[in-house]
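Encoded as structure tokens, the following chain is the form predicted on its own, with no partner shown.
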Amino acid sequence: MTVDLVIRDALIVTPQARRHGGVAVDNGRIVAIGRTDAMPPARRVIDAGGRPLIPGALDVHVHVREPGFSHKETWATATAAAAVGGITTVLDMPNTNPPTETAARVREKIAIAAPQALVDFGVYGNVGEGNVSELRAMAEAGASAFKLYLGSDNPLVPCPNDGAVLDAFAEIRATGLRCTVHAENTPILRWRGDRLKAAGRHDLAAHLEQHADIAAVEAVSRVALLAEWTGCKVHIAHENCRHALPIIARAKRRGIDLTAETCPHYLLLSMADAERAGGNALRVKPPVREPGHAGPLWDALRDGTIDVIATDHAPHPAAEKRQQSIWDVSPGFPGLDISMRLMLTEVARGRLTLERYVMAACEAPARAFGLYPRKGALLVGADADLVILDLERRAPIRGADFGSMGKVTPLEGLETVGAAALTLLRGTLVAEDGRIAATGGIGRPWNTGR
């Protein structure tokens, strides 16, 4: 049988192991691994020269910004990103306009996707107190996850209330899907921040003070218990508070469905870099804390209570990041292009090993959002989205050439190692040494397999 591609000579890497060899290609799935000289003969032939073959990563907090915010990034643009980046699947945030809280806005949102699209997508349902009734038409419409927001000054995304929280957990669990959770509480931040803008204070640290540890802990706390309350499964967002992880790790042994997510910026960044890394243009949600947090969750990310690496990639025109008030700059900066750049520069470092990046950017994601082994696996049958990496590349990061709209960077300059070479999505060519190689529409929705 002659099939469509065979990568030869790869380091083929899983959270497992690595080992040489060869991935047969065939349809759009893996059909052989194993030596490169028992692979099929195939009317086309990668040779990897030894290089590291992985899964496509998985990205499962990004905020595309269509519908209502077209200024901001499209689903061309951040799906040029995703592919230029090693991510071959990327879940959408429902914080559009309007935001995507029925099942008739998650069907317009996969429409105004899907002819643009250069990686597979999924789109999140939003909870809000009105919408509770909505949420399984909503599964059924095609989304992917479900997004709570207890930490949000956003109108288009108001916090809700306890009881409709617990509520909605119940209505989520009946699906069978997760529920990602921004966990943080509003009142306490409402409170902080009022007191703060009251008392003059519009430098970046006063941001820091408003979203108190506090804050996280208590929530991340009440996430835990209405989780185990309902059943539900939940994830907790970009968590970046040393303090919330002790809760985290104790829902996990409790036998709590709870995954977590961290992202570079909080890995990487501290408020002792933010006069390099632009002042106020560090502003994100929640923020890059003082020094002593970075320590504890690189920790967690290597020991499995953190799951998941993501980017929370949030472009914003270069404008809106160069406010002199901290409180007028729009939080959040752009991560599809650099998230795989920055964690394979700390594998070169040693501080983390290929095999855990896997794990937490491609097998991790992939199943706790009801994915594997369809997506993050090397496995006969999977999809073949692959990526070859390039572990000897060297290149400062520089916003503006990235594929994503939004151009402003804390980490504009920083010396990187390592990169994505070749990105195929379900064996298609998507991206190539930082170029894109397809067109939009490739890209598929994606949810549970219903």
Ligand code: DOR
Given for the second form:
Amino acid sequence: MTVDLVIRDALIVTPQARRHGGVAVDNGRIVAIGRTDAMPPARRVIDAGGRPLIPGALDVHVHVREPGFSHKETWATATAAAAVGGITTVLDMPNTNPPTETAARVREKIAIAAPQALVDFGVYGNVGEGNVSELRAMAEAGASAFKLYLGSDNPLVPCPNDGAVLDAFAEIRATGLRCTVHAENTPILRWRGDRLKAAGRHDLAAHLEQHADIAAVEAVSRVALLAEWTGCKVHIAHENCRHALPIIARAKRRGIDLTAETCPHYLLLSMADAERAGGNALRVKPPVREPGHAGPLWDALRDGTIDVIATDHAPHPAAEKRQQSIWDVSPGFPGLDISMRLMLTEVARGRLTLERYVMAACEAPARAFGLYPRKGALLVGADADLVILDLERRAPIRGADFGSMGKVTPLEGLETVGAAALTLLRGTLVAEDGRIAATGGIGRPWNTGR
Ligand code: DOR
Ligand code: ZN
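Switching from the form predicted on its own: structure of the form predicted together with this ligand?
Now the full complex is given, and it begins with the chain already shown.
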């Protein structure tokens, strides 16, 4: 049998092992893995030249921005950034305009995304006080997961009361989907924010003071409790606080189906870097904290307390990032282009094994969101979402070069070692050496019976 594609002479890396060999792909799926000389004949052969081959990464925390904020990002630009960055599946957040909070909005978003997408995608449904009875219909319409903003001052996605959350968790449990939670205590954030503003504070440190550690600790504890009570699967978004880690670990020990993510900016930056990182532009919710959190976050990533690396890709125009008052600065920054480069740089430093990175970037998110082993796995039968790495490539981070429309990054100028050289989506080359090699529309929604 002649297959569509063989990748030969690769260092095949999975969370469990690494070995030299080849991978055969037919009809978009992996059909054989083994010694290079045992691979079938193929219409196309890619010689990996001994470089590592990993599954395409998943990013379960991405703000694509359409509909409503096409001046910040589009599905075309976000998924281009993902493809270049070695990310073959993204899960899009619901704080768009209109927010994704009904079955019709889920279908509408998928219709906007599909013709543009360069990688596969899912969409989150938002959880609010007004749509608890709509959650099951949203799942049926193709929502891949739910998002709960427990710490939010965004009027598009207000924080629901605990009674609504309790009912929502029971509904979500029935769908079998997972609920990702922005776990901060809204009343604490509101009270402190008002107090700091009244005191005339407008500096970056005031934003950190607003987001007190206890606001995270309390909300993570409450989420774990409500998840245990209802049986709803939950995922703690963008964990940045060392004091929350023992609570996450304890919830797992109790058998609660709770997973957690952190993001490269919390692993690599602290407030001590604020000046170099662009001052007020470092604003992100939750904040980059004072020194002392990254060490425990790295430990948690290594020991599995933190399951997943996600970006919280949150692009904004440069003018929105450069405001005098911290309260006027749009929070967040782009991550899709550079997450893999940043993490491979830490692998090169010995902070993380490549195997553990593949677990946190590929297998663990695929498992958490019900996509494993179709996604996130180098196994026969899996989608041939594959990335060949160049571990030697050195380059400085340049926001101006991003595929994303968000160009302001607190990591500007940082020298990285290692990058995605080739990104394949279901066997088709979508990006090579930083350039897009496919046209939009190749990406598919994963949850709509494709
Ligand atoms: O920094 C953030 N940016 N945190 C959020 O929760 C939302 C996000 C955004 O949409 O810009
Ligand atoms: Zn986010």
